[in-house]
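There is one chain below, alone, in structure tokens, taken in the form predicted alone.
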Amino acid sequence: MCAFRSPITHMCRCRERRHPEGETRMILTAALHVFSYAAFAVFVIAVAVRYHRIQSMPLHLRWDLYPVAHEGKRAHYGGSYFEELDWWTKPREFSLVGELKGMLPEMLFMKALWEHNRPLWFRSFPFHFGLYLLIGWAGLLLIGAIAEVAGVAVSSEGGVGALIHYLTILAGAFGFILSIIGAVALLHRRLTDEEVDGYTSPAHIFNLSLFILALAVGFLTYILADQTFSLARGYIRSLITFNLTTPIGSGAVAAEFLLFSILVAYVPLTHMSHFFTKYFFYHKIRWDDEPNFKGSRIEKEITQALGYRVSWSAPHLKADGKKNWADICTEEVDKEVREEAKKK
């Protein structure tokens, strides 16, 4: 047993003790641990520079669309702290407690697509309910990981260890199943429905199929190989203390983390960044009710909109890339268009 663990000089100590394959072997396992740091890495610069780019961006068109959660006692009806009698001279209410009965069942359940699309909720749901799972899996994998730092056994033999032991092999198992049933039924549909046929992209594709070799992968790992998940543990463990040599003890533990380290550099990259995207879709376009007050940040960002050439091929709008926001809002319609919309 070498007695340096620097990773670097326990691989240089070791070098000449070590048969050629076992050295090929750390090496890989090494290089493993830096990839899954560099996926990391990318997954938090990708997520923080999307989400400073939409932030900045120029103030979207609201919708207005009621009811808005945060209403509080209104939302139920639709109703708006617009209805209250000089409502600018009054503090507005915001209720936190209004939003999350809004939004939990939207993110858990998906309860728009429940009620508006019964047949997509049927293949989708069970495969974004399958990664939160998968989510709660990798949370609890760090917690054992950390646990088994800090001395605390996990494992079947009873107290919180026990606990973790369990609750990771639930998540895990439940959470590869449900969600490769959902993301093969999504890649079913998109090959087979022709109602989508006219706007699925390669991407679409490529992204299920990514996912579907990525889970089915760690699926049979915990059947054949890991039904415990402690190899699993142990991986995470020699992350967070940067044991980078330390062994997995499977190949395909290693492949699995592997195409897991993939998917969290590339999820944040594409359309599948709508895990965080959604914040602005709810607080900046669907429920943003922020009054327009003289003076205000509203003003000068709408001062700004009407500044900004209109290329648009829209007929009605006769946007020739000069004209801006202001010059279409303020010219006169045609008669033609007039009697058009008189025909509507």
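Residue numbers count along the first chain shown, from 1. These numbers come from a predicted model, not from an experiment. So that the term is clear: the rigid core is the largest set of C-alpha atoms that superpose within 1.5 Å between two forms. Compared with the form predicted in complex with its partner chain:
- When the rigid core is held fixed, the Cα atom of Glu106 travels less than 2 angstroms between these two forms.
- Once the rigid core is used as the reference frame, the Cα position of Phe174 differs between these two forms by less than 2 Å.
- Once both forms are overlaid on the rigid core, the distance between the two CA positions of Pro91 between these two forms is 2 angstroms or more.
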Second form
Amino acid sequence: MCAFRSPITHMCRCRERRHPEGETRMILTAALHVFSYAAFAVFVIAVAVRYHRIQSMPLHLRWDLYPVAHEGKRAHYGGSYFEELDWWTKPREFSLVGELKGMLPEMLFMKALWEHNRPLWFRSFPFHFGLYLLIGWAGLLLIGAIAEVAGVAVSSEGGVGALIHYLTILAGAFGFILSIIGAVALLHRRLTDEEVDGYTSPAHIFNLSLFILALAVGFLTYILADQTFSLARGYIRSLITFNLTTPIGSGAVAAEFLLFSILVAYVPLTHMSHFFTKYFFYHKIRWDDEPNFKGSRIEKEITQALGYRVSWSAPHLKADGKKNWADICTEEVDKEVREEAKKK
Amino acid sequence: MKKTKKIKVEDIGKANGKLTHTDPKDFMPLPPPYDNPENLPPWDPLKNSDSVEASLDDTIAVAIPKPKSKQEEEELVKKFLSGLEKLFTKENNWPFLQLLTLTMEHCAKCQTCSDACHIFEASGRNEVYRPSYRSEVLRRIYNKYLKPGGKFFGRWKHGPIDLNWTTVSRLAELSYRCNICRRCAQTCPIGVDNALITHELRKLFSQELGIAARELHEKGSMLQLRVGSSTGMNPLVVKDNMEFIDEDMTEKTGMKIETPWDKVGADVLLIHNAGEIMAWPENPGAFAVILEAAGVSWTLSSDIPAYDGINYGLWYDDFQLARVAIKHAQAAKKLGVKKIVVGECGHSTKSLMVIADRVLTGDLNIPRESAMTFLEDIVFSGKLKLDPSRNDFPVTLHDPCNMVRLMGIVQPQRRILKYICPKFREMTPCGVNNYCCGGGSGFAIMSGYNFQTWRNHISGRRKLQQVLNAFSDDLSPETHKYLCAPCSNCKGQLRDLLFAYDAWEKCGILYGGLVELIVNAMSDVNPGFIEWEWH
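Can I get the form predicted in complex with its partner chain as well, since the one above is the form predicted alone?
Time for the whole complex; same chain goes first.
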């Protein structure tokens, strides 16, 4: 038994002793920590920048697509408030429960794919649900790490610590298994299905391969080196306590977190950012049925947009970069009619 | 079913004859009696013209003049790129910038949308008609030519593409092989909207290059803004025509009908699609009968272009859309009406109620309502004496995409039909999951070259299948059946479709609007409003 064994994590700390090999390892460990912080920062910044970019775009014209989930009693058949006589005089029903009923099955179980592309659902659902479980697993690792910092042992010994311990194992194990199955199945489809042949780019193959690599390393690490995820929790603990040189305890765990960090930074830079942009697709486009009333916020935004200067160059618009939308949509029409009348 | 040769996205830029061919042998099979090839209409081949671009497939919708020189080609390609850039600026494209950006950046290319597209399916899954094909072409061009580092990252992320005049001209035609029904968008697990890409492409061509289908622009919205109506009717002619219709209605129903014009202070300004006045006069006539019988205070406007509800800008040009919508609202404001009711026309209803809702401000923001809701109130108000036994024949309902999937007006027309038509039956699927008639986004009025053949065989094929299935219990021509389509453009397409397939003679199917059925059921007017012999 090593004399440097930690009383909390039961990890061997003998590598903390200073010698050339230990120093190199310490530097690498610190580098991995820094890389993880950087990845997290990239994730946050990328999401924030993309969110801000979309959110700050001007008001758009309505482009409703029914069913709209918050329509209450009409939502199940796709009805809208336009079905009411003199709809503008009636209070609009906005059902939050309806939105949740529309959103949750979509978010958790990919309802649209189940309904419209069942063969793909059998590949995509395990992948996505596996990732949800892994997000849960990461959350449980964080909670466990905080608990340990607070002096609560996370182990099979009973109490809250045991709950965290077992939930972490369940979420991690099933998360890895499901997401690997899904990712491999999706890659298989990309490589073999005629439907997507010609639409598969190198990035698609790379993305799925990266996921498979990261998930496979994570799963093998779990099976071979970290069956209770205590090493993984230890790494999270060292991250949140900023102990950058705390030994990770296993090269496999280090590789696992290196790959996870790459994924965390990479995903929001790609089309896979749909994990949060889907919000806009639904809430800001399909379900955006907010009518424009006199004096409303919408009316103010329209007025502002109609003032944008236009540079489209088709002859019927005669936009020159000086005229704005309001000019072209009103004055120009009258001018054309007058010119036409003069010609005749 | 034999599949067409697999065409790749990047093939669009390869100038080697036509990109694809449409062979009737590949098309989706139809139920009896059209399972027999002898009962199918012939496929009219395209008569190629040397002066217009026709390298996409076996039809022409836009008829783009061929550039006269290499230099002119290059200029047009440059203009295309410049237009594409403008689509992504808030100044030039605030109405759709957010929607377009999201759709361009988030497609997973899973092809779930494909099975939802009636054109793709009916064509025998022709790759070029796949809803994501044109989107992918545009996505690749955008990423390669307009994004930083696009030469490398564009290919890495999306795949190869070459931008040249062949690509541009084919893309222009291809933007008129989609009905913009948005059924594909409804099925997308992420929310990506390929129909929106079609819409934006058409806008790019119209607003930057001045290229648009002649029927939509020159003979459509421009004519409407100059003369008053895309039918060419000026205010005098339209009044004259309505006078004839009034006389006809008076004679036919036994009820004195006089359409009020420009009545200041009326409660309702009714705006018809003027195509009704020309092609289906019984429809505006039936409206007049119903409104008079119900004692509604209503009027038509003779202001240009307020007697024609069409707004083709919806399909190809935001400025044309706004110009027409503003004129409609100005006419209503001038009359001081309480509300505008849009007649049986899906795209007019959507453009004025939904799209123009974020164009009209201040006093121009006059309440606007669909005829479906308005009629439902009248029918169930007890103001009309209705005898459903007068409609004792099979009736099915076509759901106009603009009014139903894109506005959520689903039940009012159904409640009316269930009340006044004892043999009403639904199509499958119906409501917001319906299929487009095949005439959507302007196709119904586009018949140049052999485009009508293309829409009869391909874009309208799924709807024909649905109609036949709805009446499959008795398809004999002796049993008169009514296909209710409360939309002028849909009726235009159904007219051509049923005529091409000889569906009256072979199956006894007549099409018409909703108001005709209501008047046909009115017991205090002469019976027999629906004239089956006028199929």
